[in-house]
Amino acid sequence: MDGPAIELRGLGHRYNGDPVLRDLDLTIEHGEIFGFLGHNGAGKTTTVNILTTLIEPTSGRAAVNGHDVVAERSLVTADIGYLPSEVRMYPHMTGAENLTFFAELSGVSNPKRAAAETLEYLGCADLADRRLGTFSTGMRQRIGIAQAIVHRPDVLFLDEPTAGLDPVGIRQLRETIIRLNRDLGMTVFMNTHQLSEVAKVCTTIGVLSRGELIYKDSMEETTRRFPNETSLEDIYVRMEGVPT
């Protein structure tokens, strides 16, 4: 793979004339656990919706492994994986028909084995068989990752991914986010509010101020350079007035 797993260089962004990404730059490397953190409205789902396809940028660049989201959209949707903030799937179907349906829109070869062996490696064969409709947001959330997977992206994509999970939840998505980094070599990019998750499962994490990119660092890095905060909500606070 040429250049680093996520590249942005310049990227802006305006929504009816008002500014919401201004001038970002960011590289993630291959392999990394990228935490985005920032207030509601700093503009992290529109980095993601920028990098995922979803909107084009305003101005700037932006690349997946090295295709860039615009000119190269084919080549980067079939490389990511992404989980919404919401899963949204189809209820009437079993979860073991949206994932063949999602595999066989993916171009995965053998589809129902895909689907079956994701579910497998997920630990949630027993969703196989049961129809989304009747499904718990736990549920619906595990249906989700195995969906965003089940074409063995390079890049993985999470939205607030711990929205509506209870601590039970919480703990299975930080564990599944861990293998699949450290199993089938994914690179993940995750936006998200419970700051206690990114201190245990990133690598690396960065701070959106008002479109802006205040911080980034690796997790390691963070916590030496802050040694004398209690917690990492308070590091996150003083964060907001760190320079790059």
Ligand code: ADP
The other form holds:
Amino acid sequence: MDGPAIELRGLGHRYNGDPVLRDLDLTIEHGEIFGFLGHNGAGKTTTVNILTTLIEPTSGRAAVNGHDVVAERSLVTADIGYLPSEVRMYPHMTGAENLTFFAELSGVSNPKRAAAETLEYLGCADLADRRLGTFSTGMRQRIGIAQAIVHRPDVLFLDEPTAGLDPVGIRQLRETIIRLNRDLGMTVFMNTHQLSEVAKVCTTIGVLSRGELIYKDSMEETTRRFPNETSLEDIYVRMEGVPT
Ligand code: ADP
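Switch over from the form predicted alone to the form predicted together with this ligand, please.
Now the complete complex, all chains and molecules, led by this one.
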């Protein structure tokens, strides 16, 4: 791996001429769990869509493991996994069939075995023979994570992963993220609104406001710098300049 896990340099994006990302500079080192905070419409999904090669930036550059997301797209896609905010899946397929299909797409040597091992690792072997059309939100999300990690990527992107989950699902997700990071060494980049989760899981946070990165620091330093704030929410509101 050449270079940091994620690097943005002067990254900008426009939709139909309207700027939604402005001159973003951001470095995320290997092994971090990065929480990307920001209001709806701040540009978080656009940033992740660029990093996961789904769209090309209109200015600046972005790299994963030192690979440029435009010039070295296939090297980037081999190194990343992505759980989008809405997981699309074929309802007639079983969990195992779906995962084997994704393992084949990502070119792993034994797709069937990789699928079974991934379900086992995530503690959801019980989903292997069930049809996706019968899944609850929590089950869909677990299969979504399984899809994202079936090829054991270095960097995992999660877009609003707690949306629609109940407290049990949120706790399972948190434990999964921590295991993937600690046991498999995955760097995690997570878009989220769930401030309490950020405080429990993330090692570093960034705040995006109207397409500009207005804050980035370690979780430790953030809580040290704002010693009188009672919660991350207060810090966030203060940084966003929202009147209280
Ligand atoms: P976030 O994930 O922080 O909610 P997004 O990246 O989804 O923010 O959106 C940033 C801005 O870009 C919003 O104003 C949104 O309406 C706009 N936008 C997102 N996708 C498109 C698109 N495909 N075409 C035009 N505008 C878009």
